[in-house]
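Heads up, the chain below is alone and in the form predicted on its own; it's given as structure tokens.
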Amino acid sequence: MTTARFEPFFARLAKTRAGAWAAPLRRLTHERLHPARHGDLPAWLAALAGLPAIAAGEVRLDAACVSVAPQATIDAAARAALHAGLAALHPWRKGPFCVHGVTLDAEWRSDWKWSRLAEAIAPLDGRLVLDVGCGNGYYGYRALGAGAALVLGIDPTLRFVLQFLAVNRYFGEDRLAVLPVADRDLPAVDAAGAFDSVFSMGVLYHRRDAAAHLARLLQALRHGGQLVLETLVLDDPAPDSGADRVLYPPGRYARMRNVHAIPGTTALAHWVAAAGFRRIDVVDITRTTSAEQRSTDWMRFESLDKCLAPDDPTRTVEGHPAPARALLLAERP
């Protein structure tokens, strides 16, 4: 049964300062999965059934390319069926994951991402890590590989939870899981939290109650726990467009329909310091491009390149600032 697969993690969470939630997030897995939650759900189940048996070689999660090696040659109807289990899950938009011989090559080199975050944050050597909105995990590895303890990653798509599932068919971690709720859904902690680093990439500006998001990033942290939040912002050169500038877009933005807010950084480290952080700092701003965000072999859809005016690549097609993402590290106090 696919909730078994998360069994050894939920022991070892049991055993932490978020033991409590355990239990919750144990049953809201197994309701979640059935497969009656998702029409689509039946064959994502069957694609990963049918992943073939590989013995594990050498696993690397603090490579680029989060890589697990074959103990040895593998044939190539297992290479075709790997292949086909994992393009079953189509489209992957965090990675890149190199999973034996297969080089699964996101929407998303997720990687660059990370090299800029690294050096930032606090080392996260024997921390208990949440990852909010983590989509398949890949930031999940990539914090094991940089000497996390536990990471508990959470994200409400259920294609994501059976890509991280497939992924780790073969990387075997039960330091690591995706489990399929949202912020919303977690259990009730105590005033002092649980977790020592938090993390929300990509997620804000998908909340239509930012406040509210951040006030369960606030509650999830112990005291002097480390918020890391990556956003979109505003990074529109005009004179007139002030940091503290909120952005509202009336429709979509950059093609997307769930995109609610997108402040500049004054307005940003306002609202984190409203929600109750201190020490706050804007480590980073970087332009999105389609050099780190584009179409691939593993994600068919239109992407960045499709989002921005054809005539001027600092616009989105409708009209707005193109996207850059801010880095942001706050502290509970």
Ligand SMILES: C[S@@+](CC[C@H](N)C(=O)[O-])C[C@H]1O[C@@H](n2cnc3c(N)ncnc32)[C@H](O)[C@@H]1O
Given for the second form:
Amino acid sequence: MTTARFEPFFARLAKTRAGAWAAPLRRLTHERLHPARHGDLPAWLAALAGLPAIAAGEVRLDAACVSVAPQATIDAAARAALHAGLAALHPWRKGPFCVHGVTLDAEWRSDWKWSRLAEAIAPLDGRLVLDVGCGNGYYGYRALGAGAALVLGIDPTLRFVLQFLAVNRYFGEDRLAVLPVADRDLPAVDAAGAFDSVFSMGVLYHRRDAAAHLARLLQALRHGGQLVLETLVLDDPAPDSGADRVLYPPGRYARMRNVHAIPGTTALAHWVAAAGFRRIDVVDITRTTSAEQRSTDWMRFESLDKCLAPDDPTRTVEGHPAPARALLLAERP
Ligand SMILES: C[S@@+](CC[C@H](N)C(=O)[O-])C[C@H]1O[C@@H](n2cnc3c(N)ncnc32)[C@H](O)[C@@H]1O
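Could I have the structure of this protein in the form predicted in complex with the ligand, to go alongside the form predicted on its own above?
Next comes the full complex, and the chain you just saw is listed first.
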């Protein structure tokens, strides 16, 4: 039973300040991973079940490539089964992972984003972390590698949950889970004040109601806890406007259908302040490049280079400013 794999994590969660969330999250996880919930789920579960047993190896969570290295030679059949099982969960958006000799080069060099934030955020030692929209859990592993005590990752995209279960079969990490849950599903039972750090990276612009998303992040944090917010911003405000401008793409943005708003950094800071945060600090703005986000063998669909104007890489194909991402830190009072 797939959900049984989360039991050691739930047992740990139950003993934390967020313990009241363990039972409702277990119930939601069980419902969402029912094979009838998604047409592809039976195939993904079969891929998971077909992954070969390999003896535990040496795990490195503090390296760019989150890795587990074999202790002994792995035979060719097991290596091929491992590769096939992971490939069945294509596309891999976040990584890299190095799993028993298979280098999973994902669409994003997620280690670059981690490098940008690692020195800027409050040290994670011993912290209880919530990662909202965590993808396959890459950053959760890095947070553990940086000393976090427990990381609850949530992401409603089932494929990413299955990717986590696949790699975690070999990392054997029960201080991290990626649960099939959206921000709006976070339990109503009171875990307010529970988390020391809350990450929301690459999610805000996908939320129609940005204020509601920020309110949930605030509520999950303990007083004095840190918000780590990463989102698309305008680092190229139009000449007749300032950093308080907000772009509401009328159609697609960089070919994405579900981008609702891209603020300038001043507007973004206002939103975060209005949600009740203080000590707001934009610590990094980085224009996304085709070196950081690109097609690979593990993500064979189109990537950033096809979303930018062929004659002007500072614009998207729709004529908007090209993607730039801000990293904003803030505190719950
Ligand atoms: C652009 S990805 C960012 C992934 C990762 N946090 C990162 O920074 O690389 C956005 C993620 O948010 C997830 N997502 C979308 N809607 C969400 C929601 N309402 N609550 C939580 N996660 C959501 C998507 O499934 C996707 O994995």
